[in-house]
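As structure tokens, one chain now follows by itself in the form predicted on its own.
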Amino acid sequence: MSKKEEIILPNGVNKEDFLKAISEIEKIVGTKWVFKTKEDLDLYRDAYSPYWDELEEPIPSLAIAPKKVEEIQEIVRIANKYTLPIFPISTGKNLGYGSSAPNNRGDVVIDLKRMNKIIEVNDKRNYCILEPGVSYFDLYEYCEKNNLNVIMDIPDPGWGSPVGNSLDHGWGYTYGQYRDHFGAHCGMEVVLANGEVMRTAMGALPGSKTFAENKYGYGPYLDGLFSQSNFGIVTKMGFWMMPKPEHYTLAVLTVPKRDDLIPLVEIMNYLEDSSIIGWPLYRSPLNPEYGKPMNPELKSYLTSKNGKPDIDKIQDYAIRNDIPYWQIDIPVYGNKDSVEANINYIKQRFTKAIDGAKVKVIEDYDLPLTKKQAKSLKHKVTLGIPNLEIFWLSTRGENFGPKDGHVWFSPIIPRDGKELLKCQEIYIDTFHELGMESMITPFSHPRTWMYRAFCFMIGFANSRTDKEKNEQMRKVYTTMVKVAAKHGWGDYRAAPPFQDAVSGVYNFNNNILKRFTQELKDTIDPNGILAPGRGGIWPKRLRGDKNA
């Protein structure tokens, strides 16, 4: 909110109607849970906004924190009466992808943090049913306190909501079937735009005993319509959970050459898809430790070939200094005997196929872990232990200050070594053409939370003070979206300012996907009150020229 503004109005709503709507909403949830002061609304700004303090920054006009489904139904009724755009959030911790801010300046945030019931956790059939205000910390503490034999796959950081994270297609760190958080959900309850409550799949059967165990029930599968979209407000979801393993081992694989990545990925895919290993964490030891400067000799090779990297010299540098080109951390779960057998098999597969490959066990524990073991665990997230350690990403380094934040550019590419090397080259070329120092190097690694695909992401830094830097970042981001699409790579997730650009490249057959979702939007939300623009889906009254 600029200093000159007294009040931010929702798009298309006059002040008189807005004040009437507030008065009616306060009678539903109580004045204590209607937030309208600047001090309160500042908490719903996107801390990493690429439009920070600009007129385009999506600051809400109001925030409401209902406690019950019935209160949400009444809020939806009032929103329809005044054509009030409302934007639901779970815990609003989606940093890098929009956080707790709405898509548009003036939209009313429906903050579901008070709907925080852990409805059920079953460690015999391995599922849970949660409200959207439950965080990963809440669920972990509940399971530990009650000595339950299940773990929830979690993202980083762990302060988010399983409901919110899965609806935005978030990912985690254990086996693939659990890492896909939306894929691991089972059943949901939704308040529709007309205020009716719908349950999907088995939940549609009154008295069903398998809400969180059978995804489909009978009839069309509708759950996907409510992820990265604006067709309803999800108030309850079921999730499949992972039984706690008896034993956990973390092994480290290293290989000496850049092209070793090609056979390495093929073997890793086999191991992962056979459920022999969990989440493989790809890295290159050529990257300096966080906050440390890169070796000057190595850095010089990044631009020594007509302004681009000299890959032969980089490879020679790695060999001369005995630095592995790639390193992959590999978690293995099971009982002690099966883990030991799988580790031996993993060693055999890689050392036979790749000259110079080495596999070393660095952690080997029976579960449950002692407090000391849990605290020292290299990757706590691989055993479902939520934490906030990931915020080292914005801390001070030896040659740079603390960062204001970042916006994730997150294209999905094939899980293939050749394709990753090609992706590096394309991005390096793009930065070169833009006249910028490349954020990608010939040893940039893929993100591997995504099951059966890689994510080759870039964290574009934003600024709280430098508007020109933010403008440049937005231009580079949208350029990258187009470059990626040209090569068959598309973002899986995006912050609100970029959702139109991202959804715009999913344009097969004259934008049939967008046209289909818009027809749905106009039918089930004719007043266009639910999260206008989320996922690139605009209601008719606000669509304007956004149909491209």
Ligand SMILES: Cc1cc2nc3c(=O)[nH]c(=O)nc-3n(C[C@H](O)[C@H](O)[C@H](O)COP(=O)(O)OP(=O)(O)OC[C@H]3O[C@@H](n4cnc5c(N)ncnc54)[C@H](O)[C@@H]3O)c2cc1C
The other form holds:
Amino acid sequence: MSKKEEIILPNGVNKEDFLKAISEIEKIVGTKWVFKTKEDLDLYRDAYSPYWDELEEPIPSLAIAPKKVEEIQEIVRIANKYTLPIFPISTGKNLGYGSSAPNNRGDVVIDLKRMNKIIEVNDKRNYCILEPGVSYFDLYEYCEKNNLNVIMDIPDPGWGSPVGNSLDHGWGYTYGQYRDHFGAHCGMEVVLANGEVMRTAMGALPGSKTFAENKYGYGPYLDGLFSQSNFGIVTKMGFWMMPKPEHYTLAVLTVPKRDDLIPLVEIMNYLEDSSIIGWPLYRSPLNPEYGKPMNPELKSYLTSKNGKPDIDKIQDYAIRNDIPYWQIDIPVYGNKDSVEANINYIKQRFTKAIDGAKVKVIEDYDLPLTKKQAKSLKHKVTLGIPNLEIFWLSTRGENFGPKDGHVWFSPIIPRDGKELLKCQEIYIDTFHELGMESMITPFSHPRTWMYRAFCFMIGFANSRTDKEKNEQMRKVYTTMVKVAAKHGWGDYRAAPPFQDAVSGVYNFNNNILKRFTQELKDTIDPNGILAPGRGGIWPKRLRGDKNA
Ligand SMILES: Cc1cc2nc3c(=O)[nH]c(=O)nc-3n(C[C@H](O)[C@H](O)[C@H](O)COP(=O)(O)OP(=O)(O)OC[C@H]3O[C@@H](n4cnc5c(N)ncnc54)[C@H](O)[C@@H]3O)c2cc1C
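The structure above corresponds to the form predicted on its own; please provide the structure of the form predicted in complex with this ligand.
Now the full complex is given, and it begins with the chain already shown.
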């Protein structure tokens, strides 16, 4: 156990029972796969924890890496016997939303990395069936090696897993129906809190031939219950995959004015929802390149109107310096002719509707790409090529104060230009009221992963050394959750320290959603062993004043 401190115990379990549970678990998975030393358990800490080195930091007491479904069933039975809280992860790379750490200090991590079978990839009917430990890198390599004609929609970091990412409602970068990773899943196998194995939808039909193709089977659709929750340990999932296109083009749209965003978004929505384009990446060229400082003149206008931004001066600066206010990268897939026709149509739509709009093609390739083309691709993720490039970019932006990591604040707002501009204003005002430099500017852009909504995200920096800074960050985060909720914007995802705050604003009709899920929790996990508190769902025995 820990050299520095006494053994960390799971909540509500005494040392004697804990040691007995460990020895029973070791008999099932082998001692090699039960991690108890500080050195090993440190790897399960949340590398971006806003409670780093504080008593509230959720360091696990133990981690277990089972290889088979039957082993998980046995672990669950032991957990029930000793009321041991267990927390499943797939690849455990949930950085910014909790990494591989559990919700509470002492919860036991069930690390499913060894369950890494690619059960099937079908490139005629375009799906795959995977175990939780299969990473995006694994799946990509498998498809490339076997020359399969499908691509998986992936998130930015390629070391995560389709199962883990989708269970936390992760997003990617191709067409909407694929980049909604939970939406693109089809079929699930789950170990329930009583140790039974359940298959959902078509999987409930023994010998079914469409596990990963038809989502619903017959009866109520249960899969959603197992995402962002604590009702089961998912051991298999099917996913719809995208056929590899024959041709790929990346066009760049620029517009000169801030308010151009309003017609721009409407056209972009039309193009996206008609599947003419893939994922549109919104940016403002007024932002400095990653890691570079902002132009001092422009920066001065962020506070020159009574401490708030002077939008007219910012707009004037952009025009004088010939800097477009917005820039959108637009990937288009198809065959050479269809892509060319779509690019012409896109040009026509924007240039007719917005004065000064320009559309330029910057990448144009037949597939398969050569190694050189793949390496130089501007957005590898738009063609499902997993990588980790985001890490040298996104932790070095100007906004990332201490560079030890960040916690994402991720509210969903309507996919509407006016609403985005309003959202900028509200956030700027909130930072102003809090007496802080605003992390949002009048040229902060929306994130566009969501299919049919924007996410207007802030990455709050955390520190490994400055506890006061972390405390302040936690306060600002929870304030932002409330401010967003007041305007009808709710987070789509949150790290464990903020899951109660976030789920707490989804409180329509006297918290009926929470009351309903907690009633389910008490029924199907009466001992409250599975991931207590995950998604704001607490079992009765730990609910206390968190009761809705
Ligand atoms: C710089 C940066 C960029 C990022 N970009 C993206 C992005 O583009 N898109 C995106 O979606 N995310 C992004 N993330 C967030 C995160 O890194 C990814 O979502 C990552 O894929 C999640 O980790 P994972 O796949 O290993 O899932 P895990 O960490 O394994 O799982 C996530 C959570 O799901 C639950 N869970 C996992 N497995 C199971 C199971 N088998 N049964 C029951 N519950 C389970 C657990 O509560 C777990 O904590 C980014 C993070 C950073 C730091």
